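One chain follows as structure tokens, the form predicted on its own.
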Amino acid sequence: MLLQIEELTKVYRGGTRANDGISLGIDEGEVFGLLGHNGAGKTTLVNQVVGLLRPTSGSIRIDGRDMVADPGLARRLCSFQAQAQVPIDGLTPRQAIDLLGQLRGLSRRDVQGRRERLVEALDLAEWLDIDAARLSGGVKRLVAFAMAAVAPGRLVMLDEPTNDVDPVRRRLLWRQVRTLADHGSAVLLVTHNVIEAERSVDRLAILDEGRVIAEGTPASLKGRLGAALRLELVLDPDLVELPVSPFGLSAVPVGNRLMVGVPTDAAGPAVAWAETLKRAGSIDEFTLGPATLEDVYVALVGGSEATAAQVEEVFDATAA
């Protein structure tokens, strides 16, 4: 593993335990994701990572050198979008792009040839010479991302990336994303963005109250839920008690509505159960479709505590 992250735990003054003895492991050419509600601990794992804050416990290896003793190697060997947006006020995307490939190392020559393909990839040129001052939020997101990768480290770590991106040029950065990977980097993608996340990631971890709750590639971790479908119940605003699913799988209230686990073999007796319910007037309408990680992270971290520890048993009798 060109990442390898063992017991690392993480206690700031006070008490608050952000990190719970996390382990994973990050290869080259891989894109992991590491989904989490905000809290849940992210931010704070890569900070450590990248060497602006120290663990309290645990180890951090890149390469099998040890960025805890080192962390102005890990600085080195990684390349880091924050979550927070990039101050480059008074500085053009072009002048930001080209600074931060010569402090990594690049000649003029290829800084420049770096940035215009990221430039044209990401559809930035309109922007290239314009004070960033005078830049929305979603153009400057896509310059830190440029920033990032104009001299990709060993390992990459992209904290929320697509804040603010318009949905087109989310697109494009996705792709570029996929291109650090397919070209040698080890990819550490911070997300909330469950949906983006499954189309983006080769593997993932999903953490809470900064313990890793699941781990795997997005079609193991929505195989465990033992469920192919997902069926989506809009509830009456004013049921008393929750519809029982007849399925024996999970069923994750969210809001108004219910969300549940559909074997494929099911997908008739579920149509026939929710219109049963609707005639009831026990909802007003619903869908099904194939199950998404979505289901996952919201079975696991989205439902009410009951019923996290019910699909929590579920995953430990399927994976046994």
Second form
Amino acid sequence: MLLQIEELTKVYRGGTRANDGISLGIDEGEVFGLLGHNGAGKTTLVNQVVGLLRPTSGSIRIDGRDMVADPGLARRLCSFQAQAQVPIDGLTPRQAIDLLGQLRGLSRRDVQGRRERLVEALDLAEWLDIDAARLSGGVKRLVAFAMAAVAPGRLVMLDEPTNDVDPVRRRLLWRQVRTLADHGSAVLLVTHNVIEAERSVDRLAILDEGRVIAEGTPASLKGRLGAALRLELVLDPDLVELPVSPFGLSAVPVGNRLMVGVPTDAAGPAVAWAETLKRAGSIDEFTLGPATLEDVYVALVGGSEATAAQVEEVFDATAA
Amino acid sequence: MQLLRSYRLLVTWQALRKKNYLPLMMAVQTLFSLGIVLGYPLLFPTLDRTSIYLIATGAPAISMVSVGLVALPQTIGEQKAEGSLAYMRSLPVARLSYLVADLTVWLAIVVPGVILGVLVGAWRFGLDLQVSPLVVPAVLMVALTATCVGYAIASVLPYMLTVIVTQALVVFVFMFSPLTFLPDKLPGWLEAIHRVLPVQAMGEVTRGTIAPNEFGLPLGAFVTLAIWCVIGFGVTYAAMSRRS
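Moving from the form predicted on its own, what structure would you give for the form predicted in complex with the partner chain?
Below, the chain from earlier opens the complete complex, with every other chain and molecule after it.
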């Protein structure tokens, strides 16, 4: 494994346990997603890898070398797109990307060639020579990505890279994320955008309250859910008691909806059950579709009101 | 070699970041100087020769102190709060390169204001200043100490506290620091405090080199500045290198 994290724990002053015994590994050429709610501990983990925070306990190794002992080496081996906007107001994207490339050791000529390819691939040319202070948040995110990608380290960490980016350029960006991995970097992608992650990552871990609660490929996680289909019920606002799923799989409330896992061979009974609920006035409408990674995520982490007990429940249900 | 290369690149980065603010910063510093040299004679219509020289040489000192101890810590505090300082700390460069590069750019911001301050003072009072060549190292020393101490304040304190402390410093520096008056005007206890703090030394070094015919150049002031400079730089460097 290129990046190997073992039993990583970070307790902040004041007692907040932001990471709680996290272990995971990422291979070169792999795009690894780190998913979780706000406050799940994703950014804390990334900041420890890049040497901004000191772990309370546990180890972080890149190519077998101890990053906790040598944060300077960690900064050289990792390129990093932070969650916050990059401080480039006053610089043009051209200047910002070139400076970062040179700071990571590329010659002026090499950085120019790489910058031209990235700018073309991300369709950034029209903003190349405009002061970043006048760029939109989405364009700045793309520039920040280009700064992280122009001279990629062994590990590339991207913290919410697509925030504010328009849908067309998001696709371009994902393609470049894959290119980074194809060229041998390990990519650690931090996001709470589950739908995008499903299409882009090779493997992922779901983080909740500082712990890894699930890890695997999107397909294996969906398999673990035990439901190939997802029935989404839009609940009647006056409904007092949640409908009880007859399928024995996950049933997680998210806002005014109930996400019900349905086995492949139960599509007919699922529609019939939903029709009954609708006639009874318990729900306003329903949708039946293939289960997605989002369903796994929702089943495990739930809505914002999810509790550890609910997660255990889902685990028990899927294991049964 | 690598240190120098990253220093050069970081100076470029930081200078470009601040270029939009440079004219504003210079305007503010000039206004400081103008305010002092034009305002004091309104308060005190009859000024003796020493007071005139104190005001003319105090104006550039105040402009250096105000940038170093007020504008700089507030800017760094903002960068801490918005996360951009953390981003710069995640770059693959030595902390020393980053810190020295940023200080270089801050010095470049301070110096034009000093020159403007001296010119404004000389013009207003019609002074023929016999500026000492030592003014160059002196001004650099004062500006460096002010920026190092300012950096240390912002590095150690949370942002809101930085804002409060720097606001208090404005009042302290303008009203109760011997920059435009001699320290013997202060009550004994405050005079004693100023013998330890760097602000009085900043005033003495500035006026001793801008108007050497009027004021002596106490070597002790240089020593005081050097000590504060090292403390400020050391605290900042430690804070920048620290992983919380």
